[in-house]
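A single chain comes next, written as structure tokens; it is the form predicted alone.
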Amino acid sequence: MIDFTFTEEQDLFRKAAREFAETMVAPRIQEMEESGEVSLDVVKALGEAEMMAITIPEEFGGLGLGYTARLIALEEVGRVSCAVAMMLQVFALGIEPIVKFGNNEQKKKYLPGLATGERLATVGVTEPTGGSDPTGGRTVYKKDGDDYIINGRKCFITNSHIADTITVLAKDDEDPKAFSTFIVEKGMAGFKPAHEEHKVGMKGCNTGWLIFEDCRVPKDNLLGVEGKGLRVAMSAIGDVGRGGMVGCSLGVLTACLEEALKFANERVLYGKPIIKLPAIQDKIAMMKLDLEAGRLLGYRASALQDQGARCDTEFAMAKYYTAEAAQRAAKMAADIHGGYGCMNEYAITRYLRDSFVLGPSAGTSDVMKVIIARSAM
């Protein structure tokens, strides 16, 4: 028997991150849509909630509740603000190689701070090149002594200026196939975050560059095994980055349907609610039908993650579906909203803006596809 329902622990966290979103971020989304900037009181609420400690084993100052928690927080904080939930889900992206892959030193030296949010983390893969093809990036690293030095550069990163700790993957500067991941601290000489990038959407989680010029990084500062470290960083992204995608999705389509039904019983056209059209009772349809069964695609990915089954083709179904779901979502709750759905003070134009962003991050829509031809094949 398949057993589709949550746990009590998880129901009750899914009520309290609710609660949060819905106290501590929703009163700050006007501020970060204006600004464009982090709001750093969510940044650190997020910190006192423990929401920054959830894959973090207990030993290291996490609650170690494992992935399906995590995407119940992230749909639960996706649905009052995808830019907050991106800046989470990357957060925990850049910390997964360090948890799976760093040693007993990194561990103690990183996580318990990772945990409260004292330290804010991010990881550094995708270059100009492109990012669904690592291997074509260009930063490299080469031996000094007891240090490496690293030289390149990183666009599209989000929690850019504002991560203090950072998980980046370059390459060998004599062999081009062997690829290394390292912990690189905010201050290290020759690291700094250049361009900002101004997104069509997710407000208040900042995006840009981050440049290395001949930035010196410990020995001890190696993720795993020199030369290895495509697995290291990739596999984070796989897993953890897809997932996280999914949360955020889910959270657009929550909010697209909920506003969709709220406006179509409100607003009266023809003597009756609009909800009452069957035009509009279609796209209701689509929209609930669409967030269940991306629920049940990211939910099995999650829980197959949790019992540390692979789950790298469960995670670009999800993503792939999911995201693209919640541009569909978007758009139908425009349509609904008429000629508000155009009017900034409707928070579905934040949705419209935010779901256009979702498609890109941790893989385009066609590299998910890719993946899943590839596992059918």
Ligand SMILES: Cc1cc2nc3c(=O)[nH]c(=O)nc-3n(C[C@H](O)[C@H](O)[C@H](O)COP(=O)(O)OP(=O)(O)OC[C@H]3O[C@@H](n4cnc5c(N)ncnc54)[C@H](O)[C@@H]3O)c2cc1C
Second form
Amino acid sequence: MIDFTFTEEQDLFRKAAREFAETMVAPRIQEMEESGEVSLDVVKALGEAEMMAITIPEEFGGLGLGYTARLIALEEVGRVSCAVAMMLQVFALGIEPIVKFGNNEQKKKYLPGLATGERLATVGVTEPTGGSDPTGGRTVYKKDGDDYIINGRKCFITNSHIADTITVLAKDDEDPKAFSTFIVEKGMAGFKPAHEEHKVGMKGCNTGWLIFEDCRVPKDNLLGVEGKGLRVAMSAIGDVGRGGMVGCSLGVLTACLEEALKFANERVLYGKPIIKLPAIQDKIAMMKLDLEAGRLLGYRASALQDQGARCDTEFAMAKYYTAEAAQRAAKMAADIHGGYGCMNEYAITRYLRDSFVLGPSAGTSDVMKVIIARSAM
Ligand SMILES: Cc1cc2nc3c(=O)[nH]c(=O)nc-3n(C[C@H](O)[C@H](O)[C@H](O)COP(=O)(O)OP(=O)(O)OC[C@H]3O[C@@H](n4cnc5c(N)ncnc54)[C@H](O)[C@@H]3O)c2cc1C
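Next, give the form predicted in complex with the ligand, keeping in mind that what was shown is the form predicted alone.
Time for the whole complex; same chain goes first.
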């Protein structure tokens, strides 16, 4: 039997996540939009609400609720603020390699502080010479006694300026085929965040560069096996990163549908609300269809992930579908607003800008199609 219903616990969790987003995140949106800065109040609230603890095992201070719960939380936070959902999604992306590949000492050292939000995380893979192709990166490491020395730079890193614990992919300077993943900590000599980007959307979520200049990292900070780091970094991006983007995209889709319905019910033309017009209903139907189809793809992938089953293609499909659908929904919802859809006073313009950023994050739509086709072939 296939059960498409959420458990009572999951429904209660969704209710709590929605309440959190509406009371703790919504009041900060204007300020984040205007300043483009991360709201530290929101970060603190995320920690207090145990939003960073969802996928961390209980024995290391987490909730151990799994990936469906995470998707629910991201969908609800993303419905209110895609920027905050993105920040939260990438915290988990920095945490996952420690959960999956860290040794017991590393888990004990890092996870409890990450679960409470006392420490914040991110993952550094992308470089100017390698986004879709992470092997094109030029950040290198070399062994020096009991330490590793890292040199290079990473770009487009979410939480670059607020993260304390950064999972970084680097290449062996003597063997371009060997990659390793390290935990770099804020304050380590030779490491600094640099150049904060000004994105078209997701204002309030920080994106920037990371610079490594003879950054000395102790061998205890190597994650997994030396030379096998590509798998460590990419398994986090593949499942957790794409799963997180599905949550952000579903949030935007829901927000677009709700905003379009609200406007279409209030806007009166020809003596009646425009929701009565077949052309408007057509757009509403397409948004609703995309939302439900995206949910089915996304929650199926997260259910597989919770079972420990392989889910990379499922998340590639869900990521492709929901990110594209969120962009379609934002365009349709803006169209329903007529001229008001071009005015920044209306939330729909934020959804339009945010939806644009969903595309490349955690892998472009082209790359998702490559993964899907590879699986089909
Ligand atoms: C807001 C935001 C946040 C991000 N956060 C992080 C983060 O926290 N950590 C991190 O490491 N990275 C992060 N990234 C980087 C993101 O993962 C990359 O932008 C993405 O992988 C694409 O890489 P690129 O930008 O270098 O584009 P490229 O790889 O240069 O792609 C250029 C074009 O080529 C196409 N293309 C590439 N390969 C193929 C192919 N095989 N077949 C067909 N077409 C192809 C792409 O679809 C695209 O159209 C973030 C990006 C954004 C926008």
